[in-house]
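First, one chain by itself: the form predicted on its own, in structure tokens.
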Amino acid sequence: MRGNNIMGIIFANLHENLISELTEVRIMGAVPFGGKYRLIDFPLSNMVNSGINKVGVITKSNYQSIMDHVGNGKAWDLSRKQGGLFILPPFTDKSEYSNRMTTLNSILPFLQNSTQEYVVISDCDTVCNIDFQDVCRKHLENDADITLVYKRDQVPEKLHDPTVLSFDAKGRVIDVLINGDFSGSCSYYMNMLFIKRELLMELVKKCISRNTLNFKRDIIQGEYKELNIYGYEFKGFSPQITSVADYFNANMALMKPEVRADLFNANRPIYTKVRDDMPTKYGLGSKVTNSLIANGCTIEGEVENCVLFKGVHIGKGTKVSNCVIMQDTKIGADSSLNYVIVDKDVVIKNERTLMGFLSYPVCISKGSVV
């Protein structure tokens, strides 16, 4: 199928209470990752690389930082006449953007102006690379009426509603339990879903006709009986920011070949706002282990199994291990640094110690003075 008979719809606002420390000053699809990303990066790459050429953007408060980001969608080759990259904010009562059902009720002219046949619904909190065309295959194999996108797993501790799915011989869904006591490896719902714009419209009407607002209860669960509603399973390297330890781990595996092989696939490359900067700069004395150092980085000190990116200054006898270090963020001297999470424009003085754990590391907010 051709991917300009796809559309994309990007829950960039959702979950954000599970990561209120990174959260506080921007949503979560702009939360940074990974040296040089943003979390909405992923999802907006997936689409672009399966052919997506019209996307929107479902952010509610806080959006600022996303619109600098993602601009008008260049860096994705989405600034375009036809079809392109759209913000979707509340222009009216913000409470109309509660939850899922009543945010797309809010967007159905959106929708409705829109031509392609299918719609492809992600949020931002799931670290991914996944070729939706795939999904789409699958979908007209199954002649499905909707598409989920689930991963075989141990269900994350904190995942917001956990649904957990059971299938026939054919794939089809078969059972749906929202909430319940999971142990041990399930098939879990991963917020990604495939289905006809059209069918998208009618079930966001029955509902809120109904006054069942709650997405999963009311469509996955509350019509799988009635409708074809199929699971793909996805195999690759994808952990969901259910918690700052769980966003801490994430940006942690990013140390092993083989996730970085997965996740930033050649064939399906990941973009992101490019921000040119000089090399990074290694005085004497520093030393680097199993880091990633993105460009612009001073480095006086010594950095262990961290990620660092553009722009930080490490000083001379600071010590920085198992750390995730945001842009333009500096560390005077003679400090130490152990499972910290860093945010944007901190400024650490000189003979600092700060130490957390790996379940719980510490977090310093953006623009932070210690």
Contents of the next structure:
Amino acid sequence: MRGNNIMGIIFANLHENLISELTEVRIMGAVPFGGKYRLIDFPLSNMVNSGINKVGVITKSNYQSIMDHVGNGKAWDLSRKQGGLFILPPFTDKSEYSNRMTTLNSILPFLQNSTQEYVVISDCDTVCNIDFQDVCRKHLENDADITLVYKRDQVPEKLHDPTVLSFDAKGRVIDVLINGDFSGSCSYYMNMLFIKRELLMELVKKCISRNTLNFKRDIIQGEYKELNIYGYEFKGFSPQITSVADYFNANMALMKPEVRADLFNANRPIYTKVRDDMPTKYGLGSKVTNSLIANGCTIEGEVENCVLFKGVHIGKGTKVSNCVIMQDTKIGADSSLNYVIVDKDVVIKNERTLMGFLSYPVCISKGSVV
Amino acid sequence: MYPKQEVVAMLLAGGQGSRLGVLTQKLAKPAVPYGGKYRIIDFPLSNCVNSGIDAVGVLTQYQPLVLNEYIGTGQPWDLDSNSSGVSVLSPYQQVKGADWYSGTANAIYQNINYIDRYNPDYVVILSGDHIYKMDYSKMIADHKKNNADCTIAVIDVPLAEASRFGIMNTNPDGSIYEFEEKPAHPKSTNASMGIYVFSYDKLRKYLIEDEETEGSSHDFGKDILPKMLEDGLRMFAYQFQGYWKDVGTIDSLWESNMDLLDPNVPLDLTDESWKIYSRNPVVPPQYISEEAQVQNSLIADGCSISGSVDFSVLFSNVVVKPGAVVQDSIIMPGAVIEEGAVVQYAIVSENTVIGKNAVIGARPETIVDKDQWGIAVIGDNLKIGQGAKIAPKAMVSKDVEGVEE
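Form predicted together with its partner chain structure, per the form predicted on its own context:
Full assembly next; the chain just shown is listed first.
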């Protein structure tokens, strides 16, 4: 059901430095993923599918591609009179977006003017299909002040300020470790939380007045003794993108039917900006195996274990294996690519050979000509 | 008060399309799926918006639910402007009573109010059963240049086929001196495409007169155009060059889909300058599995292919399971082809499940008596049982029981 008492805040601008090859020309939320999506599509669709009507998207700079992508929010049903999509760039002379805390402080008026009782905050570094209604249910059951979404797994090596939680028998957070030496399976925070709007504003104001500006250290770690902070374990497919290799592996994981069934759950679809491409054309003599392919491609060569975005051309006699090839890239004839991530609008001419390796896929940046 | 529109388009979309059999049992012909993601009506609607026509009335009558829902606010075609855009016009009750649309001209007549409010200079009449890309603004420019009252788009057809069409016989300057409906001995090969541009003052007058004429069938081809010609109005033919296909029969619908697979057919849907817009389902990209074999086909997002697909058009969310074979066929959204099933020269409609090892249709070379051969058509939301055999040319509208193997 739509129109519940929850609003969403998405940080579209964090974690770029972890995959700098892909964020030269865009922010994290605008990073293409999975053949037709951008990373922001996942938190945005998850919020909408959880009945959230009002979403603020935080962007600090270089937000042209995200603005272009989300537009007025129509594709997510967020072009609305009540609520809808709000892009929240900084006011140049008044706002400070230097970290999560100062950013939240800068958008206090937006929070103040909202009427929803609860706020879901999410970053764009995790690809998953999560039902925030369920998070809300658990939050209410636990009578929690804050609910942190976490995952039990090996902590990704390059995760920024990994935050590992310990719980008592009831699931209440009793210890928070940040940046420790984490090995083995841990319960680590997925940069998604559920909180009362009033409480969020209060905590932010308090931290700002004390000049304690680290969200994880000063709110999560600093308050867990006073506040009822609970965890919500998310068990579905949820790779966190902390490196180019993570990005590559998360794309490749989409070849598994169980991953697609989970991520592309037909009852909670992932929405994205529409482009009117025709269906993909498989030419005479083409050979395609184990690949995820979006509309608008023309394939005349051989494709195996690849993710092809909209409008990709693969020429005759060309073989692409283990590649992620983004929107409108054209690959000529008789070329060969293996373990390559090719950004948008790249032209790879005839008879070129590009090779990377599983642990180190080569990246070709947007608009290059090879 | 509506701002004046120089041109209003009226799209006749009420036809039943009975020759499409089970495909139009629950929807009007213009809503029939085409080309892996479109519906036929996407072509005239996209042509309108690409030609700069902002006011489009769509006349519906037969099974309008799917069509109405599909058109919606017109947003996918940018036809949701503040004071124009697309309007669905169905028959309605009036003070003097209620009438179905009794003919193409009557349908427009009943909606004179809709046209009047835009105070247009020209009205374009379109139909919703052709696949083509056409710039109507060029035709309108021609109409103005000729100072015409009516301009009819024509296309050159092979002489042998000319007797299936309305033929326009013209003078060297392009003016029409004779109009022959399906002539046995055609004098020319200028076939009418069913696309007319009228100067609205003339059209309005003739529609009202025709309505009062007893015995009239209220049809453009049979009544309005012959009367205009008889009265000596300035009528011109506009020669269209390019791909144009009537998809009113099973064979022509199948052929027109297959034309998309032929690089030599001049119908390019990838052309950025003349996009064909449609409503896009929210589905993930298509997945082609390890064991799949896909050749020379058009496949839409949301499909999951593990079998063999050759020379076929697959709409969104089609599933082809391992060992299944799909050849020379059209598979509409959500259909499932189970393991080992063989589908050849067939059209499988939406959400139908073809059971394991079932055999649908056949290749023409396997049939001795060619009269027995044709495209097999399976209706929507049906179940064809395991091992069942559906003969070529069959038209299936009910579930078919499986066969013990």
